[in-house]
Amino acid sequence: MKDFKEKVALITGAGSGIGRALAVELADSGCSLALVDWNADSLAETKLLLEKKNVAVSTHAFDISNREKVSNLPNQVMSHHNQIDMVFNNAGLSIVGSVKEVDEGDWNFGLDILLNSVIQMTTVFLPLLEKRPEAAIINTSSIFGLFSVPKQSIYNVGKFGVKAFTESLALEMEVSDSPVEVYCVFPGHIGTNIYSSAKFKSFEADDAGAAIFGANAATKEEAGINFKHNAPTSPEHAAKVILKNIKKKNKRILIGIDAHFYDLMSRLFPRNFLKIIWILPFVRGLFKFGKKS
């Protein structure tokens, strides 16, 4: 996609983090927006940031695990904007707990948001996207969609699933000469609220999954603060990277020097990767120059 001017983009998880940053960046590029988030207050805050951007903005506050509301969303978007050119499946959550600790309800809740909503949102908007001269679907996986860590089995399964679904869809679009471009995003440690808003089945000060991203702390609250403020990459920088790669048609988008590091290590040392990455706290200084304000 050459530019975003006079396009219309739908963004899930637009109330904060990368979703909000994408909204601001796209609005600055002249792109109108359909913003989705379960939190009506944070969604209103995002809309307020866009007031003087001279683009059309619609907000849709609902839980994307609600299949009926997702099914009705294309009609709502078309009534507001008359077109849709890009869908950013960006919303996510984390449920922290061992396989023994999480239950069926946790799995259903987590995968409905992380994976099933991505599949449904893609399928309901795909017919409209294919009517456009050029269009794009951008699905956010994670560096945890490339390797697994303890106590994040639900998140890992969801993000691995997003990767698999997106890659399959991309091949189908290419074979059929569809105008729809398909991108998969793999963020590393981004300074968002995802860890502080996580659902904890248990908490350990030396939690392995948290330690990978430098969020280990004495309390959940402290871990959430550390995760957001000690991140090497900001949501604003992440949004810029995503949009830059869409313009360049780079279908696999790694965000952050830490993401590139983990990806490389997992490829070079697939058998011993999990043992190797525990050295990260000792080489954290290597990533400091990658931090963006």
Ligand SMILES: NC(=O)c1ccc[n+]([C@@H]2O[C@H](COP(=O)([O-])OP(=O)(O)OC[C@H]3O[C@@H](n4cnc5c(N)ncnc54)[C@H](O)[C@@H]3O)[C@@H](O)[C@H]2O)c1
Given for the second form:
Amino acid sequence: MKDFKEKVALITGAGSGIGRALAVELADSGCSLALVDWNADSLAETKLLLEKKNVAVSTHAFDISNREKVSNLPNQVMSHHNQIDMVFNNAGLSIVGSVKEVDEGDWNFGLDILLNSVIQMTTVFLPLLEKRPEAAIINTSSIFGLFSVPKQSIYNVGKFGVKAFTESLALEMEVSDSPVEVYCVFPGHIGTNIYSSAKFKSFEADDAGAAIFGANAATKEEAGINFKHNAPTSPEHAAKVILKNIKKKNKRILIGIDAHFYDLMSRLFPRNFLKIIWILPFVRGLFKFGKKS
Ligand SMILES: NC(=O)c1ccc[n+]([C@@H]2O[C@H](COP(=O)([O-])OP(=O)(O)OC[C@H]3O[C@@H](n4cnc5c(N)ncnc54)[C@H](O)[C@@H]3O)[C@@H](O)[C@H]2O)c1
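For comparison with the form predicted on its own, would you give the structure of this protein in the form predicted together with the named molecule?
Full complex below, order starting with the chain above.
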């Protein structure tokens, strides 16, 4: 996609972190917005940030795992904006717990948000996107969609699923000469609220997910704060990277020097990958060196 001026983008998870930063960045480029989040207050805060940007903004506060609400969304977006050019399936959350700790309810809750909503959202918007001269679907996976860690099996399955679904869709769009470009985003550690809003079945200071992200702490509250503040990449920088890559048509978008590092290491050492965690203090020093805001 060459530029975002006079386009309309839908962003899920627009009330915080990367979703909010994408909204601000796109509005600055002249793109109108349909913003979705289940947190109505934080969604309203994002809308306030966009007040003087001279673009149309609609807000849609609901849980993206609600199938009926997602089915009704294309009509709502069309009645506000008359067109839709980009869908950012960005919303997500983490569930921390071992396979023995999580139950069927946790699996359904997690996968409905992380994976099934992405599939449904893509499916309901695809016919509208295909009517546009150029359009894009941008699905957010994670570096945890490239390799697995303990106590994140639901998140891992969801994010590996997003990667698989997105790659399959991308191939289908390419062979059918569709105007719809399909992107998969793999953020590394980005300084957002995602670890604070995680659903914890149990908390241990040395959980691998926490260790990788420099969030080691005595309590989960402190870990959430550390996660946000120790990140090598800000959400604003993440949004810039995503949009820059869409303009360049780079379909696989890794964000942050850490994401590139883990991507490489997980390919080189697929079985012993987690053992490299011992060098993390050194590696984290390197990532901070590459920090951008
Ligand atoms: N921050 C990171 O380090 C990181 C790393 C890899 C991947 N990601 C992914 O990036 C995406 C954005 O996350 P973030 O880091 O900005 O987190 P964040 O917690 O700051 O923002 C996520 C937003 O999604 C919303 N949301 C969650 N579940 C929802 C639901 N069921 N319905 C509607 N809204 C919902 C939340 O209310 C929140 O506003 C997520 O998909 C996340 O998994 C983040």
